[in-house]
Structure formats: structure tokens, C-alpha cells
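Read the single chain below, which is given as C-alpha cells and is the form predicted alone.
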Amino acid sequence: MIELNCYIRGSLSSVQASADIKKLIPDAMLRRRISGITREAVSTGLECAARAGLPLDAIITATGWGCLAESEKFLNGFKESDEMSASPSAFMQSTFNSVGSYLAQVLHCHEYNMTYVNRGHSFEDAVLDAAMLIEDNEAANVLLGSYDELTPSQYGIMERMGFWRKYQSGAGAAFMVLSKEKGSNCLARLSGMEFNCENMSEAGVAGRFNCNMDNGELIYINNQMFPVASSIGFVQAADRISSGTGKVVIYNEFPGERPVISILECI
């Protein structure tokens, strides 16, 4: 178990997100560019950012599957062009750090910014260089979301596959601050994660955190085909422990993956 030690600022997933866009992106040649998921995710990490109301340091993203729309739009419009031209706009919104890009246009935040693309681990990847960051005094305050999209082509190949037979599909943004200091406006504390873990079962991952009414709760994710849907539940963790719970443990088994603990405490 890596002990970490910092603390959640604010927290926000697209379907708690209700600001208007053209309040959070004035510029409306901006918004014109901006499609899909990279619109989805954008507004959802510039509201949680002026939740927050911090100042800040690093922008960090993560995703499984990136902007798969604007992948499949540049790919068609290369094929129906018999592979002569291609739109330079579906090719720049398809690449995996365009949320990022945006949001540090958006922010005038031009420090660290990196996006991390490692299928089921993507967000806790992304958590851990963000708690690297604060730990070595590198940034005070870490803007970090993750975002994925299904689109029609890609569930019809994963059903015709089988995969929805034993698994859920899924799709949205999740963003959050993780910032050195408590602060007033603190949801919970990351105190720790655990990489590559043995596949345990809902009872055993309770029973080894003592997970029940008294100490705690449980997020065990193991059937989704959603590779950040641990984002989620960093964000119903959050919630929970400020509403009240002292501990709430994640567990996060993506197929053919390694499974991730994260554990988040009040403060």
C-alpha cells in the first residue's frame, strides 16, 4: 500500500455538472471547435475548478478509450476521400490530450499538463503523479478528471464480441482537485492506493479493510467496460465522507487487469 496524503477541494461528475457552457467558455469560436466528449469533459473540469475556487498548478487527465467521435469522423472522411485529403479540425479534436489542451487554454493554466492513457488504470495512474506532484512541492493544487465515450460503431463491435453478456458499458466525466493543504471547503482525504493487488471478491476486499456500517464503505467495480469508471467513484466517495461516512474503500478490477485499491478518509 502506497501511503499518500492529500486532499479532495471539490469534486464534480458531467451528470452533477449544470453550469452553462457559454458561461464557462465565453469565446464562441471555442465552443464551435470543441464536439463530443471534449465538450462534455471540458465543462465539467472548468466547473469543478470554480468550485474550488483555487489557484492552479497542474492539469492532469486520464482516458481509456480518448475521443473516439472525432477518431472515427477523421478515419471515414480519410476512406470517403479515397485516402487523399483529410479534416485537420477531426484530427486534432481526436487526440487523446485535446481536454487538457482546452482546459489550459480555457484556465491560463500553462504549468504541468499530462494525460494518461493506460486502459483500466488511466485514472489512477493519473491520481498517483498527481500525489507525486504535491508530495515533492511540484504543485499546491491539481486539476485531475478523466472522460471516455461510447459511440454506436464501437458497441455494436464490443457486443457482436460478447462482452455485454458479462460486462456494462459506460461513458462520462469525472473531474476533481487534489490540493496539499485541507482548506474549508475539503470533502476527503486520499490516504492511500494499492497497484496491482490480487483479484479479491466483494467480501474479501470488505473484510481485509473492515468495510461495513460502522467503519466504512465499499466501491467495488469489476464489471464494467468503462476504464475510468473509478473516477465515478472517486466522486461518490467523496460525497459519501462528506455526508458523513469515515472510510470508503474503492476497488477497481478492470477486465484482463491487475486490480487498484485507492482509500479515501474524512479528514
Given for the second form:
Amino acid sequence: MIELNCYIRGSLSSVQASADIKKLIPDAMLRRRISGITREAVSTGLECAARAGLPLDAIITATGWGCLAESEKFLNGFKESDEMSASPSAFMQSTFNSVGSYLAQVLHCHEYNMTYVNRGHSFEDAVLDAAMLIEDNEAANVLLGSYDELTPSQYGIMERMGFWRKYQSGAGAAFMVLSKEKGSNCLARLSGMEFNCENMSEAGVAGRFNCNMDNGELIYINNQMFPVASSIGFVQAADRISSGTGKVVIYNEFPGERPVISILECI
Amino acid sequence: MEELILEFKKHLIEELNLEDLNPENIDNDAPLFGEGLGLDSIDALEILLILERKYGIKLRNSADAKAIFKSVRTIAEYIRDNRQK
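Mind giving me the form predicted in complex with its partner chain, seeing as the form predicted alone was just shown?
To see the whole picture, the full complex is given below, headed by that same chain.
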């Protein structure tokens, strides 16, 4: 277990986000180049940053599959033109780090900017990077988030492969600000993470960490074909802790990968 | 000609994602780049793709582009005279 000590100050999932993107990004010429999952993720990140109200020293994003719709648009256009021409706008929005780039542009945060694309533990890798930046005093406040989408074509391919008989699908975005200081708006403390764990049952995790299941102290993710599902789990955990739960253990077992465990505690 | 101008404006709005505009808001004779609609070099590449994919036009000489891309009307006139589909 890696011991950590940093604080979640402001967290938001795309389901909770409510701000009008026209107010978040008043520049119409910039806004028109942000679509689909990029728009969902950028607007969630901007609203989360606004709620936290802190000066940011770094932006770290995570995604398992990236911007699939724009990637498909780019590749389909390329194929239809017999590989003679390709849309620059679709290319720009198909890249994994487009969300982090747009956030930096709108927030004027031209500091450390990193995107992790490591399948089912992309988000946890991003969290660890943010925590290490904070521990090394290279950043005091880090905007941290994740996003993934599921296009009809990918859903269909995975359906033919039989994935949806075993796993649940998912899509969305979640952001939080991880800070060195508690401040007055702290939701929870990130106290530890463990990578490359052994597979465990729900009861096994609860037993090891002494979780009270009835009190929502365990978020057990093991059948989600949604690479950054754990980021939604972090938002839920922070909400539960700020509502009175003492601690929440997040167990994330993405199909085919070794699990990652994260522990959030009350302040 | 007016029908072609309207059709091209619809392609322009869709491909450039000009979400706050409709065809009536785009002046047929206003400059497209810099002032006027305020498009940029990436939009110029997208307009080239509209010409290629929707009308089968390949702009051979890039020196001609400045005059052709002056306004919606000049582009529509170029489409009318050179379209392959």
C-alpha cells in the first residue's frame, strides 16, 4: 500500500454537471471545435475547477479509449477519400490529450499537463501522478479527471464479441481537484493506493479493510467495461464521506487486469 | 445560384460546426477569413475538403485559393464552374 496524504476539494461527474457550456467557454470560435465526449469532459472539468475556486498548478487527465467518435469520423473521412485527405478538426479532437489541452487553454493553466491512457487503471495512474506532484511540492492544487465514451460501432463490435453478456457498459466524465491543503471546502482525504493487487471478492475486500458494507464504505467495481469507472467511484466516495461516512475503499478490477485499490477517509 | 449558395452555407455550418449561425446569418459577400466570419487556416482546410467531397473539386493551384475563398459567393461561383458532381 502506498501511503498518501492529499485532499479532494471539489469533485463532479458529468451526470452532476449543470453549467451552460456557453458560459463556461464564451468564445464561440473555440467552443465549436469542442464536441462529443471532449465537450462533456471539458465542461465537467471547468465546472469542477470553478466550484473548487483554487489556483491550479497542473492538469492531469485519464482515458481508457480516448475520443472514439472523432477518431471514427477522422478515419472514415480518410477512407472515403481513398486516403487522399483528412479532416484537421476531427484529427485535433481525436487525440487523447485534447481534453487536457482545451482545459489548459480556457483556464490559462500552462503548467504541467499530462494524459494517462492505461486502459482500466488510467485514472488511478493519474491520481498517483497528482499525489506525487503534491508530495514533491511541485504542485499545490491539481485538476484531475477522466473521460470515456462508447460509440454505437464499438458497442456493436463488443456485443458480437460477447462482452455485454458478462459486463456492463459505461460512459461519462468525472473531475476533482486534489490539493496539498485541506482548506475550508475539503470533501475527503486520499490516504492510500495499492496497485497490482490480487483479485478479491467483495467480502474479501470488506474483510481486509474492515469496511461496513451497510454504511457504503466499499465501492466494488469488477464487471464494468468502462475503463475509467473508478473516477465516478471517487466522486461517489467523496460525496459519501462529506455526508458522514468515515472511509470508503474503492476496489477497481477492470476485466483482464490486476485490481487497484484506493482509500478515501474523512478529514 | 442562390440555391447553390444556400447549400454551400449548410455544408459550411455543419462541417465547421458553426453552431450559433444559420444560413441567413452568413453574408454572401462578407470576407470569410480574418474579419467577417473570422475563420482561420484550419477552416480553410475544412473548406477544401467540402469542395473535394461534396463537389469533386480538387484545387490544383494554391495561389488561386485567396481569390476563390474570399466569400461564400466567390466559392459558390467556383463550384458552379468546376463541379464534377
